[in-house]
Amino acid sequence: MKVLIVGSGGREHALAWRIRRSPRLTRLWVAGGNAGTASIAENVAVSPEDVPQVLDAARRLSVDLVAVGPEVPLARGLVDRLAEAGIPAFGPTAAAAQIEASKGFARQLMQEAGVPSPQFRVFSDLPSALDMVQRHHGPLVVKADGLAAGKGVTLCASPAEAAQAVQASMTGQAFGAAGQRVVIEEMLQGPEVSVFAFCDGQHLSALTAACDYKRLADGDQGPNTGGMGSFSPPPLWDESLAGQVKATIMQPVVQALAQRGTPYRGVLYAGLMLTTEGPKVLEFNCRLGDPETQVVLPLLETDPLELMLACVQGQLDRTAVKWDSQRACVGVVMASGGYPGKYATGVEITGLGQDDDASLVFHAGTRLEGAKIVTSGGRVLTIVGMGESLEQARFRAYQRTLGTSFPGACFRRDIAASSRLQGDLNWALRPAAAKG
């Protein structure tokens, strides 16, 4: 098979790395790409977000499959356009991708499907939103309705903070057009977990899970980012919880989308909060997460091309999706100094080393400059350690991280730290009655 991956981040490098290992692959291209994908595939100089450019490239290269990484081209209808051209594509249509492209749409869909979620309201005018905030006395979450690169969520401890967040989004252009409409939700409490399932429009694969870290600094301090690290599997994840999430959250949403005439094909991502009343949905994404992909795909035992084709062809029920249950992965994101604000680019990265069975480096904001690899973005690398336990995987991830450097590099030092793992484990061991 000839395959085109769309995207330029760490997720797409991880996809390229895993697809490269498929015996069905004959040639691999990446639309956009980075210095890491250039070492295992051929980068194509087109913007991943430019639908006509990607479509033209897929036609010109006569590819057998397009695997779409980021949410923006999905929301812009890339899969729809490829389908019209007769080119198989792994990812949801624009209609199904609304589950991420519009948080208001997602909440209303969940409400209709009876999926456990926080209480919410959607606002298009500032006075009504501010009135609601002033009447509410507890903590709130304010979300830009549209796509905001993972940064459109503000956790607000007081009405004053919530009012400030609403104004920044709706009139301050903090998130551009994405924030002109907002969703205001009650703030939930509990451990968070990211859950992934492959879908063919009707059937769901076995689920897998990871935990990510959205705040910039140790101890979940600092501004929200696109993600500063992750690990898989979470200690609290077991067959019982997976079955509950599949039955009460994932399957009802897939059925609801199918009933609307917009079947969901691709990877469905649910960000969950494990509250004392049970799992509740924080958000849905219409693709693999980043940086979770970097710790999930090394554990995928099924041939990814076989799996993607099964999703596209509506035959996932005939494909056994297997995950390695004997290993763990921990990923540490190295970012440019100043991220998620202003940061310098074009600085050389040293100490990248060679991948092996203990660790991997997935590139995100990198590019080639002659024989050198230099930074080109905010999140630069995800360094993944693998092992028979989370502790071993964490040691290997940080061992390699400390040997990799570039001027201004920053990273969290508490990814998969024992305190967080133990906190999650303590919650999981609570009596069932206390968790609802």
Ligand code: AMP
Given for the second form:
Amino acid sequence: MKVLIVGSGGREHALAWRIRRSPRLTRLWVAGGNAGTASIAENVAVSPEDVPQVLDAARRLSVDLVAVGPEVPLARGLVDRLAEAGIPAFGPTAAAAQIEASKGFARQLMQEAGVPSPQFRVFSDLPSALDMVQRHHGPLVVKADGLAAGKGVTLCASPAEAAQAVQASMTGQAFGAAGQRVVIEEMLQGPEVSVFAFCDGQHLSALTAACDYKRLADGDQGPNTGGMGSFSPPPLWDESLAGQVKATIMQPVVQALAQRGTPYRGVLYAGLMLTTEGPKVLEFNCRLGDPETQVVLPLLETDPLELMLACVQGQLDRTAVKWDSQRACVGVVMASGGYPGKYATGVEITGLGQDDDASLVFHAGTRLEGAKIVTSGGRVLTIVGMGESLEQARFRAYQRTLGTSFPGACFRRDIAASSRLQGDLNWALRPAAAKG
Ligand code: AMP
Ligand code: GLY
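Switch from the form predicted alone to the form predicted together with ligand AMP and print that structure.
Now the complete complex, all chains and molecules, led by this one.
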């Protein structure tokens, strides 16, 4: 199979790395890409977000499958255009990608499907939104409706903060058009987990889960980022929780989308909070997560091309999807100094080392400059340690991270640390009375 991956982050390098190992693969290209993908595939110089450009490239290369990484081309209808051109594409259509592209759409769908969620309301006019906030007591979460590169959510401790967030979003100052509609939600509490399933429009694969770290600094301090690290599997993720999430969250949503005539094909990502009343949905995404992909794909035992084709063809019920339950992965993101604000690029990276069974380096914001590999973005690398336990994987991830360097590099030192695992354990150990 000739395959084209779309995107240029760590997620896409991990996809390329995993697809490279498929016995079905004959040739691999990456639309966009980085220095890491260039070492295992052929980069194509097009913008991953430019639908006509990617469509042209897929036609020109006469590929057998396109695998789309990021949400923006999905929301813009890349998969619809490819399908019209007769090119099999892995990922949801624009209609199904609304589950991520509009938080209001997603909340209404969840309500229709009876999926456990926080209380919410959707507003399109500023005075009504402000009125609701002022009548409310206690904390609230204000979310821009549209895509805001992971920055559209504001956690507000007081009505005054919520009013400010609503004002900034709805006047277009903070997130442009994406913020003119807002969803205002009840603030939930508990450990968070990201859950992934392959879907073919009707059927779902076995689920897998990971945790990610959105804040920049240790102890969940500092600004929100695209994600500073991740690990899989979370210790509290077991068959019983997986079964509950599949039955009460994933299946009902896939069914509701099929009933609406917009079946969901691709990876469905649920961001969950494990509350004392059980798991509730914070958000759905229409793709694999970044940096979660980097810790999840090394544990995928099934041939990814077979799996993606089964999703495209609606035959996932004939493919058993297996995740390695004997191993764990921990991913540490190395970012440019100053990220998520301003940062320098073009800085040389040294000590990248060799991948083996213990560790992998996935590139994000990197490019080749002659024989050198230099930085070209905010998140630069995800360094993944693998092992028989999270502790061993964590040790290996940090060992390799400490050998890799570039001026200004920053990374969190508490990815998969026992403090986080302890918080999760406390949830699992909560008194039976709170288990509902
Ligand atoms: P989202 O982009 O919707 O996942 O939101 C980003 C982050 O905001 C999540 O990872 C949570 O930590 C937090 N968050 C979102 N919605 C809620 C909520 N209803 N209650 C508490 N925290 C939330
Ligand atoms: N890691 C969060 C995301 O991919 O949206």
